[in-house]
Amino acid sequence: MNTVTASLRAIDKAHHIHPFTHNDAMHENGAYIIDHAEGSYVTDDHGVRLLDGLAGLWCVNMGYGRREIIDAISAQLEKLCYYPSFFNSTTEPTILLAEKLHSLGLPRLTHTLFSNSGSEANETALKVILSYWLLKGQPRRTKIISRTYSYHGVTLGATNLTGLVSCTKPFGLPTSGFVRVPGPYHYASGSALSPEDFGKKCLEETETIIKCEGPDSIAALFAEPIQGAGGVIIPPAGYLQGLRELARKYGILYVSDEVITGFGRTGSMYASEAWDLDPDIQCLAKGITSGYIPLGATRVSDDIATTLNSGGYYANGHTYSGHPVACAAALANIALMEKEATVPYVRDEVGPYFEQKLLALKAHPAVGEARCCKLMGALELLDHGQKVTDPTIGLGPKVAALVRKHGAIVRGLANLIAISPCLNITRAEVDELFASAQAGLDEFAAG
């Protein structure tokens, strides 16, 4: 190890805390830190070289390095490097951003409220649905429904709408008002049932809720339409399409959490589209700007926004709310994906590519089931043979780690590895990415 290495990790160790992290544990070896980036590649401060197979955080979607988003934070930087959106004011790039969110699909949804990341676009979306009942005289409107294995982010209201017990137990968390409906993890089930049965057991569930806790108490329901950091849950036909009937039926403002799924991961801009959710409110950030800077957004319906509007002060939003460099990087990311014509690359070339070598893996004797849209896909991991849901055992990270040993980044959650790397990634470096997964998974196998 050299000496600046040294010298870093030990800083490291006497001043950061990280997020997500045994830090203790973590310390005993040190910090990976990665020192420079470029396309699909990281590399570390040793000089290794890895495949990123989870895009950063699920977020890098156009690769590192790409000069268009770099020479547009820079133009941008040079001309206003920051304004706010207070004392009735804006800038540019916020107005230009709002109207591109809306031309690129979900019309119902007119208005856009920014913010500096996923946990506060759905933290702003909970203000906002609080405030939206209150002005149409339905105050008993205040319960929030989400759903087992959801990850809504990291702020209080955010992590009380997080249906995993190991982001809420630590802070004794969920607090009251914040309902919980069974998601559609199938494998983790160990149900008997079909996976689409399975999902019509969660809608029948979900409703029998619904009508104990009082359809005129409840505010809104959050689904992330894949639910990423809980499993890489891929819901089974039918299932969000009647998770959204459901909230019609009872007149519940349906939000459809796109942190990770926005930006062409499943192979169309936003899949709630694909799906045919018509939410009232999305939520929207990582791809939003490729992870360059910081950025969430909230896009709401036109009766939302116009009842906010009518209700005088809206007293919410962030320093940063709709930061003018974080919004220029945005308009170029999205400039970047049409000029690339990146969904269609996923949807028809890489995604079905990826879907194949991925469901392959089905097959190794490590693993109990494969699922994947598009680029977006987990290996659930079999111990010795056998099936394992306690996600305290923590196979994921293990693997994850012999996978990295062999030149690629994936993510460990629990007892699967979650693979969803930058979008443009090539065939060639999908072959590589699933060639580093397979030689962990042998090393595990063999173990």
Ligand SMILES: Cc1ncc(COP(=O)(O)O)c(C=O)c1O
Given for the second form:
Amino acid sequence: MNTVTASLRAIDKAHHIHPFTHNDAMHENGAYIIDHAEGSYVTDDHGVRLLDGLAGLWCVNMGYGRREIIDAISAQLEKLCYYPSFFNSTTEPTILLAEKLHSLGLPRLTHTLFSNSGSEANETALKVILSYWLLKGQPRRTKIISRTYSYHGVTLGATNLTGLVSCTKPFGLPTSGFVRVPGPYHYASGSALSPEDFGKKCLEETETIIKCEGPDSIAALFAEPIQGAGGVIIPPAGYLQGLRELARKYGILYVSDEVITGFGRTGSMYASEAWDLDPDIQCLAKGITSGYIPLGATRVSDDIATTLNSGGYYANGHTYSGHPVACAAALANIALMEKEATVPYVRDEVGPYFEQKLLALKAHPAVGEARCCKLMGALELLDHGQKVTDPTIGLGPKVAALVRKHGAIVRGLANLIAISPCLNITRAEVDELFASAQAGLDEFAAG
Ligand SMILES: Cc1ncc(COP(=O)(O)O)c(C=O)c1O
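Beyond the form predicted on its own, can we have the form predicted in complex with this ligand?
Below: every chain and molecule of the assembly, starting with the one above.
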């Protein structure tokens, strides 16, 4: 290790607490420091080049180093580095992005509120929902439903929504009023039912919980189309439509958290549109700018927008809501997606190829289940051929470290690895990614 990077690690240890990290354990070897990146590859400070099978954190959809996005950011910085959207003001890229998001799908969602992250997009949705029901004269509707294994972020409201005990327990959350219903994680349940019947059982339990809580006390239901950080849980056929129907039946607002699935990852611009979910609210972040600049967006229906506006002064928003540089980055990112026909590429070409390669690993002795929807996949890991259910055993991080040794980054989560690369990954890179995954799995199985 050269002295510059050694001292960087020492400074990191002395002054930086990393998110979602065992900080003390990490500092025994020092943090991974990524120095530069191009396309689907990142290079660390030792010069080791790795194929990024997680697109940063499910976000660098158009790949690293894209000139068009960088130039749009620079041009916007030169022209107008910042101006708020508070107090009757805004900027051109902010307005144009709100229109663009509408034109990309889910036309019932006419208006957008901007923020800076996926957590804030959900946090904004929560406040909009509370305000909406007050303005509608239904102040009793305050409870919020979300599902076990869901991940909606880390701000206080978003943590309350998140159905992963590892995220809520350290903070003594959730607070009252946040209600959990079962997420359709068939593999983890160990249920003998078929996935479809298990999905129906989850829906029955959800309806029982709604009735028990009192339907007219429930304000909204939040759901990711595919539960990402909870384990890439792909819903069984019919389940999501059933969930949507339940919300409609009881007059509950349906919020689709598309922070990961938005912008092409599952082969459609918005998964909610492809799966006909017709949400009342959609939350976006990550792929909206391919991660080049932070940006969150909460899209709401015309009814919600009209109701909110009827309340007069809207006392919510961040200094950087609708930041012109972030919005310029998003516009350039979306223009690039359109120019390169990224969504059809994921849907018809690289997505099916990636699925085929990932699902083939089901036959590996260390794999208990393989799940995939276009460029979002997961492999459940076996311990010497045995299924493990305790998430703290942590086979995922162990295998992810082995895969990294063999040249690729995947995400270790509980007892699985998640793989979700840049959307413009080539077939040859997909081959390379799965060669690294296979080598990591082989080493794990041999251990
Ligand atoms: C579905 C979903 N919602 C919300 C979030 C939170 O986004 P952020 O980390 O940008 O706050 C994430 C992050 O992974 C996510 O996957």
